[in-house]
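We begin with a single chain expressed as structure tokens, specifically the form predicted on its own.
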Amino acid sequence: MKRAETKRKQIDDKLERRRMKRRKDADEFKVVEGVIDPPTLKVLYKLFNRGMIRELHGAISTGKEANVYRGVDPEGNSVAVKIYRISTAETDWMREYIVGDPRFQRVAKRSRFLIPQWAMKEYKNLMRYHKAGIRVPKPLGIERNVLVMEFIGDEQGLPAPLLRNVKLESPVEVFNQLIEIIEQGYKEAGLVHADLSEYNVLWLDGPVIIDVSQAVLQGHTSAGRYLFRDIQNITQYFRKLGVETEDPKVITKYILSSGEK
């Protein structure tokens, strides 16, 4: 009786694998499905050819731009694969972030043409940070709309999760390393995020600084008053844990003067 009761449950039990199995591919077919259209597929065969990777797994992340996918290179590491929308993408609000970058010249004004630079622009981005000693995903790789950087996340693949999601032993520890990236970022990279909160920080052992494409150069004629906006998301979040923290004002206007060549 207990054999036929133990057999019965592992063809339940297989059952429902296969079952969730489908309704996991439907979900990422549909996500893929409104990402990768006839053109970036010839985009992601360049990549594959020149071995900056070779298989192409599930959604890490979605949003209005652009997701992310888990990738693995030749030698069977971890890579996040960024594909920007094209043929769905709304991109008037991107221009307030791109023209008047000396990086870019002549910005474009139709989308196909235009999500090439935000990309590019993501990649210099993520190098400066880099070369700035800043945690963020290291870039590997760019393709008219695809961007490959290093992946943040544990061995077996398991993406880092967001700030908002990971119970912090210390917030206000963490809230200084913030306002120190903040600085930093300004001083030593020559950027202000323009876009910082909770939700474009992953954490791992720390924090890592993610989704960069409309950080904005110092010299850009809104950098102060983004660099109060994020100073100010970040100040709300943290209060609601408990810390108390400096006018958002005053650390600008500290941030903004030591920056001052």
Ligand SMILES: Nc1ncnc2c1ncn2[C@@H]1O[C@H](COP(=O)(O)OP(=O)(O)O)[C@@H](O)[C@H]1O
Second form
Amino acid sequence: MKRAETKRKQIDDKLERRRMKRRKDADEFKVVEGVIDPPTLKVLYKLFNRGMIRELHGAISTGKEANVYRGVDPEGNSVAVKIYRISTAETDWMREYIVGDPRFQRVAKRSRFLIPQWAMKEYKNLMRYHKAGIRVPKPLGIERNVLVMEFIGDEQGLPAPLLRNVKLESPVEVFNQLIEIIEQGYKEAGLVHADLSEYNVLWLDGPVIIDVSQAVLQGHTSAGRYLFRDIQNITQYFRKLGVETEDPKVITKYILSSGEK
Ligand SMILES: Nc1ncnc2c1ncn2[C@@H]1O[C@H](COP(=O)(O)OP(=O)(O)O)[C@@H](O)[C@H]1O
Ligand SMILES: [Mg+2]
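Switch from the form predicted on its own, shown above, to the form predicted in complex with the ligand and output its structure.
Expanding to the full complex; the earlier chain stays at the top.
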């Protein structure tokens, strides 16, 4: 073979290998094709091309507003991929938590546009909590209705259990930890979770707060009411476990008075 030909063949081989690799990588999305609508699939490919995710595995959770999947990044680390439903989502209730938020000056009316704002709100809230040193999944990326975040679980890809499914050694200690997290969230991150309960706390050598899309800034007109509701939920849960807690009203008052940010 002439030199030029050899060279061309080498390049062809290389391209073919690359094509094969791409095809193989794309196969990793097979599980979800057909389950996920085409626009969302496009978003997933974008995240794939940006090097955020390499594989997507089965659902960890299928909820009303979103499904959460375990993904794998190009280094082989597990990530959590939360995919918000665009078309079938109930969005009316969301408005209460996003209208008036200075970070979202123009709240969309149609769910096609509101859901991406809602997903972005979760990303921004995770970032605030994370920067304030509060244990939440570290946010890694956001694209339209898909949020990529740190996977809370073990090396084998098994997700951490919910607080409600864990038999705690010392409930009173965990109760105090959670009240401290609520206080820190308010004072340091300037946020009220607004949907805190034993259903939105994972357990991995301690509590990790999740599901923060509805969390509101301290300045929100109902921040105090949501704070009380969060504290009430946590208090109720731990009272059932036999912890003698303080009155949630007293705890709320204390947190509200002890720090405006
Ligand atoms: N970062 C994560 N790592 C591991 N599991 C997660 C993560 N985020 C969510 N999950 C799992 O997915 C479930 C649903 O997530 P969540 O954010 O609470 O959404 P929903 O709005 O459906 O309640 C959680 O209960 C938890 O089991
Ligand atoms: Mg939840």
